[in-house]
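Shown here is one chain on its own, the form predicted on its own, set out as structure tokens.
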Amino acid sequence: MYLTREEERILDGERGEAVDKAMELLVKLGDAYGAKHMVEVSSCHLVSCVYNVVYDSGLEIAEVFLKLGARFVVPTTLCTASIPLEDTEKFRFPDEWVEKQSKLCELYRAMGGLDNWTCIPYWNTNVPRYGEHIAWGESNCVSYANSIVGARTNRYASYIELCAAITGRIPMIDLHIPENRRGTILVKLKGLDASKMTAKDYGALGYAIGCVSAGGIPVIDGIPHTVSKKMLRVMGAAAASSGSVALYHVLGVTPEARSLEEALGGDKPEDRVEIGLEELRKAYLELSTAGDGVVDLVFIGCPHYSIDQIGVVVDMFRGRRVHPNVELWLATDNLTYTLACRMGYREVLERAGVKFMVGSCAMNAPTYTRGFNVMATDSAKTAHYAPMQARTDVFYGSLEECIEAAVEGRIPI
């Protein structure tokens, strides 16, 4: 792999020995992959600072990595940390899981690290743009600044990324490469009238596209223009879980797909398929495990909810309450949950049982260790990923069904 002189300065350990050692597993992933040379990347996004991802193995690579001198040289974001950063008693997390995200929070604010801890950076605090080089992390960040964005990035995984934020460099490989940015597979959309879906009929969306998807770059057709970034968002986090899509195109709406030709970069589709009412159903049914019966938690928030989406939440509680047997969690960043409490929001909802989960997720977090039996979520990616992480039976429904599950304790029929 071709090295500027830049960069054989740093593999020389002229920038110090962090870098050195960032740079030389930057070299030995370019090299695995037949990169021709490095690119600079303009930003990066962490799921190395996650402790449910890394856990002590990656406590003691920050730690080496900060002794060495190691300083982000981009603009770079951390995702969802593992315990809330606010009112963290009232979760009755594990203390050594407490501590050891906390430390890792410690280590990665002194790196550097833009100190807003969220699944949604794109949104307020590193916003990329069309064409930009970035290495970030976590699935529903790259799937929107791939797809929604037009920037370029692969879907990095722990340590790849942190490299990257102490170069400022990765190589050229996979989806930083236009050419390997073509459409593969054709997503009809049949008998569905897009412009009249929900947010739950999106999430169910992006949940089939992701199961047909085989680790394609799916090309949607059957999407209006007029559709918004949020609805996409939420088909993009699922089709990311269920399908690990890191890029998709939707006809005459995202940036790379003004037209068929366009998508597919000029060549045929591998694959086409349909989606209607059928594979919505299928997605459905396979989304919730529990069909009626009793919930004890109920989690909003996947991705992180912005301060328009809580305050809909707000006009939802006035004059209700959270079911005594129920706890409600709203997972949020630190910029909106600052803005929710000056807005006078943090104090309705928190009066009506609600529970911020400041800078945290469900799905990071230990939440297992609370012995939860079923969970109502508005979040495909968290229903599919709830029997797993949480260990909890899970009710996939709308915001207005989740709501009321927390109020009446019951999933709603």
Second form
Amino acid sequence: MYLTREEERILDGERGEAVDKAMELLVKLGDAYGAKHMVEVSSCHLVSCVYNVVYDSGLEIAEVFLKLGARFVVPTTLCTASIPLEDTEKFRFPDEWVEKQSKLCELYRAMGGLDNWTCIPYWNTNVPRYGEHIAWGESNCVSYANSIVGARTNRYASYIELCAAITGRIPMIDLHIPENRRGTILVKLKGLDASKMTAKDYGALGYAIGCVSAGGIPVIDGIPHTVSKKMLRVMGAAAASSGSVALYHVLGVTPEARSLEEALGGDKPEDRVEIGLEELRKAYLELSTAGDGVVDLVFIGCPHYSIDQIGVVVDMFRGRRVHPNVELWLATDNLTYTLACRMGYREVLERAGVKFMVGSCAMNAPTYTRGFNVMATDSAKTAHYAPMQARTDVFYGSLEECIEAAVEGRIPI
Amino acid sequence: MSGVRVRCRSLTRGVAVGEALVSMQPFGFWGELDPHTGLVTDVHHEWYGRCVAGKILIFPYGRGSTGSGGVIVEAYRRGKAPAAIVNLKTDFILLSGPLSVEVFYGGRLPVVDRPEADIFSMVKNGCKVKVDGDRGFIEIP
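Could you switch over to the form predicted in complex with its partner chain, since the one displayed so far is the form predicted on its own?
The complete assembly is shown below, putting the previous chain first.
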């Protein structure tokens, strides 16, 4: 791979050991995939700071980097932590997790990470621009930045994004290269009126898109240009979890798909699929492992809720309370939580029995240690991972159905 | 050891010999493998209950979450990592694990992909296989 003089100096150790080590990993990555050169990134979003994906080795590596003098050279945000960062003790998670994630928080703050642990950095603290090269981790973040914004990143994790934050660079591979961003699978919506679809429908649609897109870049035809960013991010998060979709295009909606020709890069699609009511029904069936009966955990806020979504929950709870046998966790980031406090939302919701899960979520936290049996959630992504991660059965419902489940302690019929 | 050599693309350096564990199913590591024990924990996977430590893992490609690499590094640190990985196509998420093993732990975990022959019909479970990440081939007796 071609290296600039500065990059060579870094590799020769002239800029210190930390940058040298970080550059070594990036060069190995670039060489493995035949990158021609590095590209400068304008921001990073890290997942290597999250205990449940890096374990004890993640702590060791961060400690080594800090000791060697690592410091982030571009704006760097941190993803959803493995313990709630406010009222931690209310969740009764094991001390070991609290200690280890707290230590990771300390190490990443010291390297210059922005202390707002969230999977929606694109909403407030790390907003990329069209065409920018960035090095981001976490599948919904990557999907949003690539697809809705048109920034350029691959799905990075396990210290690649960390090394990018320390060097300000990433090898020019895969989705950083314009030719590799063209759509390969044409997905037509059949018999679905997308303008009437709810968030629950968009989650199931995303799940179905992921299932047919393995390894490809879907171009979705049939979603009106009036669709909200919120619906798109729900769809993208679901497609990323069922099919590792790092980039999708929506015809006439997302920035690299103003026309079919642009979306496909002038080529014919490698594959064409139709998604209709039947496919959505199948997605609903696969996403819910529990059809009826008692619920003991309700989880909302995946991806992290924005302030207006919390406002909707407040309206739903007027005069109602969470059932005594149920816990309801609402996940959001620290900034949004501060706003929820200022607007009086926290008071209303906490009085109704809701627990704010600040800077964390039910999938990254050790929810399994609490021994819940059935979780209800309004997130297709959480529904997909819950049986494995939280070791619960799961009911995938609309927000209304989830609140109903929390209040009644049962899956609504 | 001598046998049939299949040329591959080399992604990380190192040479490993071990028993093959073969599956046509994709494998995602995170949530599917316990790095403390090396045991496969995904009930939907045909490797469920098997131990990957010291094995040559042969599967088409990775899948799922961004956590694969972290699981591989942790398994390596605890002596429970596979000896080598052979894929049809290896993604960055998976490769970040063996790369980090090299850079942060000074170890070797050879990964090769794009084999030039149909290895799934050539290699059976338990078969002793050599993976050469330095020269880019796998050797089957």
